[in-house]
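Presented as structure tokens, the chain that follows is alone, the form predicted alone.
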Amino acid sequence: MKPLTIAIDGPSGAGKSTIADIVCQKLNILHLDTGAMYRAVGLCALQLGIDPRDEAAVSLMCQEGKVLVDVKYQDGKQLTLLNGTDVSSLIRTQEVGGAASAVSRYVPVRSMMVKRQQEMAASQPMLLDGRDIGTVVLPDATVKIFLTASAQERARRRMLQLQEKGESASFEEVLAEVNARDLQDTTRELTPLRQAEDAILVDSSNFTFDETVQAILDIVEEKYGKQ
């Protein structure tokens, strides 16, 4: 019997990252944040004084080797390696995010990035959150998941996460940016984001937190069995 594997899609602000935390220390497995890996790209190039937006830049950056991603986990948790520094706190600004959306549609990049992610799958229990892990890196997942919440929702979670963290910025600017985000996710030509033919839509607008977490869980068990 193949290992369990749940792939979780969505978009930007969906809260699958922190979702996929808690759903893997329920069932004693793995989380892969794929989005992490691709911000470390992403992250990579700014430093690098590269423009995201640029290509051509971008893949000869990686063609060159000039970007390692990784991932270890230290007390159940992932840390994203970049080149063999810890960058998981760097990599979680608005800034880095935005590049992360932009050298993810570059082919270099995510045959890179899914091949990685395929060979981490392929050997233990794992889920996979990301835009693409139902569609593209695990077509054959033994549980996918589309999560996703109203544009409105996912900006007001941001704004809250932004004031946490003593930044400032209007609702209006971070719902522009949540747009913005959508937009190029599901309209890029290199797999775009969208739910799997297969993936259980779960809409976590009006949900708490708990209650999303128990939704995904719900699922697992309905289609794998209780762990």
Ligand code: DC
Second form
Amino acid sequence: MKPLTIAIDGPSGAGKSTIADIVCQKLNILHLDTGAMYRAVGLCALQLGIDPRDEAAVSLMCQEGKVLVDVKYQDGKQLTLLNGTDVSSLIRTQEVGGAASAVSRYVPVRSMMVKRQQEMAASQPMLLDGRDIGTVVLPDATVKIFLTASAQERARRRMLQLQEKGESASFEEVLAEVNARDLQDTTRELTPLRQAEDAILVDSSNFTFDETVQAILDIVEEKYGKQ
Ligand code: DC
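Can you return the structure of this protein in the form predicted together with the ligand rather than the form predicted alone?
Below is the whole assembly, all chains and molecules, this chain first.
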């Protein structure tokens, strides 16, 4: 029997990764945050002084084998490696997020990432979160979920995160950023963010964190049986 695969796609800031972490703890399966892999590619470009929007230069960087992204698990927690170095913390900046969004538009980057993600999900039960999991990476996933929230709600949550870190920004600025990222991710030519036809929509705008986790666990149970 094929291992259990759960695909969660959705826009930036919908809480996919944090929600997925808890769902995976409850189900005792591994979580692959695929955005982290694109972030590692974006970081690689920045470190090499390559403009992430320069398609030719980014493609060459991939072809020349200058970017090796891998994932390891330590006590069930994902470590993202770039050329053998753990970059799990370094990739969590706005700058790297922007670079990831830019480099993720290019064929050599996507084919490299998709291949690695498929290899990982073929051998063990896993939950993958990203933008193209249900549509491209795992079109036969056991369970497909499209997790979203309104742009306003995602901006509100982002504001709270920034405040917790002691950073300040106006709501308008944060909302504009959320809208810009949505536009870039949904209008790119190659596998833009979209809901797979057979994915179940979970709109968390009016849900608490726990309610969202429960909604996903209920969907998994309905499709796959109680874990
Ligand atoms: O989820 P995130 O914000 O960490 O992802 C960073 C960028 O990577 C995001 O702007 C879009 C891209 N991405 C992608 O194209 N495909 C995925 N499966 C995951 C992320």
